[in-house]
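What follows is one chain in structure tokens, specifically the form predicted alone.
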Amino acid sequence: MLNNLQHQKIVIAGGSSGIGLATAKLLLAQNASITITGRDQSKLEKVKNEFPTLKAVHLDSSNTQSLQKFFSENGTFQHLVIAVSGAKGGGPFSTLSLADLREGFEAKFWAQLQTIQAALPYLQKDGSITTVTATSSSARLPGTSGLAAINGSLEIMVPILAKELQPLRINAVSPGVIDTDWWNFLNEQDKKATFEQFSKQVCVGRIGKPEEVANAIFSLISNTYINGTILSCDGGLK
């Protein structure tokens, strides 16, 4: 059964850029009522200026009290998308900074779980939660053990939460290498070389686009018979 999203209230945590923003644009086109949150006020203002019907809220998803206040003021809603992340936790394990890995967990794993817990009292039971993880959870690529730990920890919880939270649905989209701001820790030359290398490992022969992941998220929100699922959107990364 497909869910008509017209006028439904949807919150996108981490919606001011990348996959979150692409999802907001797609859902706005479905005439849904969209609220995005983010930590970068300038990005939020830019999005708000471009899309006046969208509500943009400055919010740090790692702050439990701020999350509780936001959801209390936001009221009941149908769907939650969580695209919050961080850029730390990657690198060869022998030289991986465990302090950086802890920060990576704080920015993504703990931020996503705190967001879900804070939102639960206000999510309608016929609604959904969609979290954004990453293919590092299962790709077994050298240099991604820390990222695999973060994303794998989230993914392993999804089917269990689907049973605990029923009939509220929860799923995850697991993107591959996507051209977003997440890669901005690299300079342009290194980013280009990295993308070229990954393109050789992807069956479709190229890097993914945020809009393609947004389409996967839309599928999980709108299809009311998908629950407890990890949906890969990685172009066949091998």
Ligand SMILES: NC(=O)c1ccc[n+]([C@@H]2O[C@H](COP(=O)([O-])OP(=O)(O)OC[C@H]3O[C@@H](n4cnc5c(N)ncnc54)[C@H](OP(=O)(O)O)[C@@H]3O)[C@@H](O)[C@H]2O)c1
Second form
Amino acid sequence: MLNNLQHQKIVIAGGSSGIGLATAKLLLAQNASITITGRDQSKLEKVKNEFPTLKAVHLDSSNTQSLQKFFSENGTFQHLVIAVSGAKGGGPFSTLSLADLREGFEAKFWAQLQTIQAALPYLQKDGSITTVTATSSSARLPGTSGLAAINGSLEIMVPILAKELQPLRINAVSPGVIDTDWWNFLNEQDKKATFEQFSKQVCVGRIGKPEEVANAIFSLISNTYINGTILSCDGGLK
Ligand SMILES: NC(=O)c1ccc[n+]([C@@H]2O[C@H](COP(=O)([O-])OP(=O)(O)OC[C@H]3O[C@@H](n4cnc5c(N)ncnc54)[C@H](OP(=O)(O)O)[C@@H]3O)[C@@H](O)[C@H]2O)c1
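Go ahead and give the structure of the form predicted in complex with the ligand, now that the form predicted alone is out.
Whole complex next, starting from this chain.
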């Protein structure tokens, strides 16, 4: 059965840019009731100005108390999408800063788990959770062992949570290299070179767009028979 998302309440944690924002736009077009969260107030205000029907809330997913307060005030809702992360934890293992990797875990693994736990009491049982992981979990690319650990840890929990939380559904979308602000730790020249390099490793010959990942997220939310699944959206990255 396909879920009609019209008027359904959907929270997108990390919805002020990139994949989360593309998902918000797609779901707004379905007349869903969207709340996005993020930490940078100016990004939230920009989105709110462009899409006045959406709610934009300042919320740090690494702060448990703020999460609990937000979800108790938000009340019952149907779907949670989680697109939060930092960008630390990448690089060759021999020189990888373990302090950076810890930060990477804090910003993505722990922030995502905290968000799910805080949301659970308010999620309707016929609803869903969709978390955004990364194809680094399985692509076996040199320089991504730390990112693989963060994202693999999340992905390995998904099928187990599907059993524990049933009938509430939980899935993950695992993107490849996508052109978003996530890459802004690189200067323009390095970003261009990195994207060109990855394009050669992707079967479709290019990096991805946030709208393509948003479409994958939409499939998982709307198809009520998909559960406990990790859906790759990486153009065939090898
Ligand atoms: N882009 C890629 O190539 C790629 C590949 C694989 C996986 N992913 C994953 O895709 C997800 C979305 O990333 P993206 O590429 O769309 O990057 P992005 O444009 O940087 O989006 C990240 C979003 O999360 C928010 N955010 C980050 N930390 C947060 C926190 N602690 N609390 C609340 N909001 C937070 C950001 O807003 P603020 O900065 O205002 O907080 C922003 O709205 C991430 O989990 C990332 O790891 C991305």
